[in-house]
Every structure is written in C-alpha cells, then in structure tokens.
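Taking the form predicted on its own, here's one chain by itself in structure tokens.
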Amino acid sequence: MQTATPSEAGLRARLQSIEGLELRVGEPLAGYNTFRIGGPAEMLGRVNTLDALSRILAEVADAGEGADPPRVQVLGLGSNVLIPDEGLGGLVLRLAGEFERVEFDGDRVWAGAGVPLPQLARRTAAQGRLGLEALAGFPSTVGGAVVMNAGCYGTEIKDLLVCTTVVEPGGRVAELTVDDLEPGYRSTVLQGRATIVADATFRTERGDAVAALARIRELNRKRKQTLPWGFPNVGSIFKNPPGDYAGRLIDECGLKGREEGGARISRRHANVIVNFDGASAEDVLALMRAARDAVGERFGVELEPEVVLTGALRARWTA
C-alpha cells in the first residue's frame, strides 16, 4: 500500500474515532469474497449502526471537498463481485451488528441490509411468512440483493419490497419506496451510486411452515444440481439477455471448460467461471472477454456482466 497523504490520514484518523466502526488498513480481501480472488483494500471498515454508516459518508463528502472523494464500496457476501488483483482504493464497508437483525411484525418483515438473504427466507418460511422461499439459494445479503433486484425461480425482490432505507452521500438517511428503485431485469436505479441501503421492509403471507421450508430443500437441491460446486465461483457471471440463456450461448460457441491461469468457464454450466488453481482477476476478465466475442461475433448478442466488476475492472471490460 503506498503511504497516505496528510488529507488521506487525516480522514482514517477521524473515521477511527467514530463509534460503532471498526477500521483495517490493508486489509486482502480474497477472503471476503466467493472467487477468492483480490488485493487489499485501503481501508476496510465493520460498521455496526446506522448512526455509524450516517457519520461515515459524512466524513467521507468532507474530505472530498473540492477534489474526489475516496470511493465507498459495500462488500457483502462477496458472492457476485470480482475484485482486481492490486485491491481496492478507498473505502470498503462490511454491515454488521443491528445492520444484521430481523424483525416480524404481521405480514411484514424488516431486515437489515447485513443479513444474508437465504438465512431471511428459511427464517420467514419457519414462522410460517411466505414468500421468499424461491430467494433462499440465491447467496446474497439483503442490501445487495435489493440493489440488483435479485432474482430466483420466478421470484424477485421487487415483487416483495415495500420500501427500503438508504444512506445517501453526505450521510443523509431517506426511505424509497420499490417504486423509486425503478427496479427491472437485475437493476434498479441504485446500481452504480454511492447510495447505501441500511434496511429492506418486506411483505409476506400466512402459509404452511412445514411446506415452504420443504420447498426451501427442493428448490435448492435443483440449484446444487445445475451449478458447478467444489471451486471458487460466483454463480452467474453473464446477464441472461433477452428470450435466451447465456449459459445456452457460450456453450454453443464451444467455450465450456476454456482456461485461461487459473480460471476456468465450468464443464458443467457455461455462465459459471471456476477458481480452479489460484485464478487472478485478470484470468477471469480474459475468460469474460472470449465469451463476450465469440457470442457477440457468433449470434451479434452482447452479453452483459451479472458479476460486479470494481475498482479499474470496470474500465478493463470496456477498453
């Protein structure tokens, strides 16, 4: 990591002294994320309150007074990113602490943003509120998931949310309603703005406890069965375009089990890549980019990334 100027150590300095944040520098972040792969972040933050969260992007919009603020990121799960090799500048906040309860009240549940979305479905489906039994494989927590509009076996999350708090830039806490997402296939207007969500409010209906937690079993036994399991992986790596499959695409092109290091796009699901020997960043992009080109030059389909690509990823996908 190269030394902090006296702006950048002055920031660290007074987000150190705030209550319910707990600071790393330097911090690898393979291991918070699903492909295992990634450098360090600058600084890499547990935050545990929403006051803490509310002061954080305070301090951050001072800093930045006049140049660049450093740029927050929320790691969740790490289950739908790839992280570059030389990590992440800026700051990288896990949720924690009251960013991770659950509360019931009626039809209604509230779940922080911190909680991972299979653990909220098995738990609503036990107290006998239905609904997001067709979201328990997919590996999210809420935040993340009411960002992408997460999506599973016909259900997605827009058709639950009733409304959801955010932190915006600057610290200000505000509630949007789903339709203020503006929430479509995998998107809502959240995706690529410095807006955090904190919490998620969902409805649900009286059902049969027994049934749902059995459909939970059976949905994620099909799961297991299509997904490659054993390596490293984030799950889709590709958006499904329109009336058709990535997985379907790719695979017509001959691609599946193509290598490149490391990486490998799975024998067993062509939308998957697998961390299957020390896969960089970079192993993974090249692999992305053969089946962006051979499917765009075989069937003119651009494939779109489900995977969010940080840092200098980003800008590598596009040049």
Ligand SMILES: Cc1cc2nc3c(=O)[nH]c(=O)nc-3n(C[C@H](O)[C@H](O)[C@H](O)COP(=O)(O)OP(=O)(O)OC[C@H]3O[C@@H](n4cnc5c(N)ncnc54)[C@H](O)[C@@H]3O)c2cc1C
Given for the second form:
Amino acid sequence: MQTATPSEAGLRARLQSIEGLELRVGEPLAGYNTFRIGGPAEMLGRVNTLDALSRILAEVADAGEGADPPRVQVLGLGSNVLIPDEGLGGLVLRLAGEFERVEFDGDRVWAGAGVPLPQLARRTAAQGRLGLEALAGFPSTVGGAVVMNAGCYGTEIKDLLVCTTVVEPGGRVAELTVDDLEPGYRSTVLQGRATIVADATFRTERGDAVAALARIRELNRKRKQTLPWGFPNVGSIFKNPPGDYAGRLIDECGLKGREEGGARISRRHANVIVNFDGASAEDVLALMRAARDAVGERFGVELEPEVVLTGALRARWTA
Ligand SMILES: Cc1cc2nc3c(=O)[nH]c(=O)nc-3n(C[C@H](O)[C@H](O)[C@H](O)COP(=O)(O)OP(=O)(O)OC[C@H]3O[C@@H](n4cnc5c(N)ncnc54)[C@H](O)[C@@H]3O)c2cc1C
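Condition change, the form predicted on its own to the form predicted together with the ligand:
Now the full complex is given, and it begins with the chain already shown.
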C-alpha cells in the first residue's frame, strides 16, 4: 500500500472520530467476498447508523475540495464483485447495526440494506407474507440486491420494491421510488454511482406461511442441482444476452473446464467461474476475456459482465 498523503491522513482522522464507524486500514478484502479474491482496502469501515453514514459521505465530499473526492463503495456480501489483486483505494464500507433491522407493518416489510436477503425472505414467509420466496436462494444483502435489481425464478427485486432510502454523495438522505431506480435486467441507475442504499421497503401479500417456507426449500433444492457447489464463485459471470443464455454460448465454444492459474470455467455451468486454487483477479479476468472473445467471434454476440468489476479492473476489461 502507498503511504497516505497529509490530506488522506486528515480524512482518516476525521472519519475515526465519527461515532458508529469502525475503521480498519489495509484490511485484506479476500475474506469479504464469495470469490475469496482481492487485495487490501485502503480503509475498510463498518458503519452502524444512518447518521454515521451521512456524516462519512459529508466528510469525504469535503476532503475532495474541488478535486475528485476519495472513492467510496459499499460491499454487501461481496457475492457479485471481483476485487483487484492490488486492492481498492479510498473507503470501502460494510453496513451493520441499524442496517440489519427488519420491521413489519401491515403488508409492508422494511429492511436495512445490510440484512441478508435469504434471511429476510424466510422471516417474511414465516409471517405468512408472500412474494420474496424466489429470492431466498442466493447470497445477497438487501442493498446489493436493490442496486443489482437481483432476480431469480421470474421474480426481480423491482417487482416487490416500493421505495428505498439512499444517502447521496455529500451526505443528503433521500427517498427514491422503484421507478426512480429505472430498473432493468440486473441493472439500476445506482450502479457505478456513489449513492448508498440504506434501506428498502417491500410489498407482500397475505398467504400460507407453511406453503411459502416449503416453496423456499423446494426452489433452493432445485438451485443446488444446477449451480456448482464447493468452490468460491460469484454466480453468473455474464448477463444473458437477449433471447439466449451466456452459459450455452460459452459451452458451445468448448470452454467448460478451461483453466487459468487457480480459476476455472465451471464444468457444471459454463457461465460460472470458480476459484479452485488461490485464483487471482487477473486469472478470472483472463477467463472472462477468453469467453467474451470466443463467443464474439463464433456468434457475433458481445457478452456483458454481470459481476461488478471494481477498482482498476473495469478499465482493464474495456482496454
Ligand atoms: C452462488 C451464487 C448464486 C447467485 N445467484 C444469483 C441469482 O440467482 N440472481 C441474481 O440476481 N444474482 C445472483 N448472484 C449474484 C449476487 O448474489 C447478487 O448480485 C447480489 O444481489 C449481490 O449482493 P451483495 O450484497 O453481495 O452485493 P455485492 O456483491 O457486495 O455488491 C454488488 C454491487 O452492489 C454495490 N452495493 C452493495 N450494497 C450496496 C449498498 N447498500 N448501496 C450501494 N451500493 C451497494 C456494490 O458496491 C457493488 O457494486 C449469485 C451469486 C452467487 C455467489
């Protein structure tokens, strides 16, 4: 890691004085994502309150003073990110404390952005409130799922989301409706922005709790049969192109089982890359390029990453 400049050291000192923020410097990020890949975060913060989150973004904006402010990004469960081997500069935040609360109010359920989505879906189903069952089978926080408009088995977050509280760069707290997010297939306008999702309100319907919990178990059983288990991964690496499946196209190119360093295109599902032996981010990127180039050449289809390439990886991907 580079030594902090005086202004970075000043920002760090101001952040350290914020109540509700626990800050670590140079913390390796491999333990904070499901790929188990990535170098250290310049600063990794665990934020426990909305007030602290707002103050952090205000301090960071002040530190910019006309220049580019330090980059702030949130890590949920890290189940859809590839983190560079050299790590991430700026501030990486994880939402805990207040952000892990769930509240029920009539047919609405309110959840902090740090709540694990499978846990929320099971708690909601157990209350006889239906709608989230199809979203119980993959690792995600509520915040990550909102930003990604995550979906499974025909249900997407946007189908159930009513509104979300966000904290904008500079620290202003605002409420956005689902339409404000302009949700599309695994996308919302929040992607790549410095706006942070703090909570989400979902609508549900009254129904049978026992049947809903049984549906969750059944859908999760079905998923286990199709996805690779045992090795760290981030689920689908590419978005499905319109009317087709990225996995089918990669498979047709004969790439199942292809290896680069410690990473492999899964033999079970061609749209999943697994870290089978201490893979680096560069190993994964090399396999992604191989798949993109082969599919482009053979089918004339340009595969678009579903995994979020963080830090310098985005520029390396498009270079
Ligand atoms: C085994 C497996 C199966 C999967 N199956 C599916 C599936 O069926 N459907 C599906 O849609 N996805 C699937 N995924 C991908 C992943 O689980 C989803 O994209 C998930 O919503 C990511 O949530 P997260 O909290 O882990 O976000 P992260 O991976 O931590 O972050 C993803 C992006 O969201 C941003 N972000 C996270 N939280 C916030 C916040 N509070 N505010 C602002 N930005 C934020 C991050 O900065 C990053 O850019 C799967 C992953 C795995 C490992």
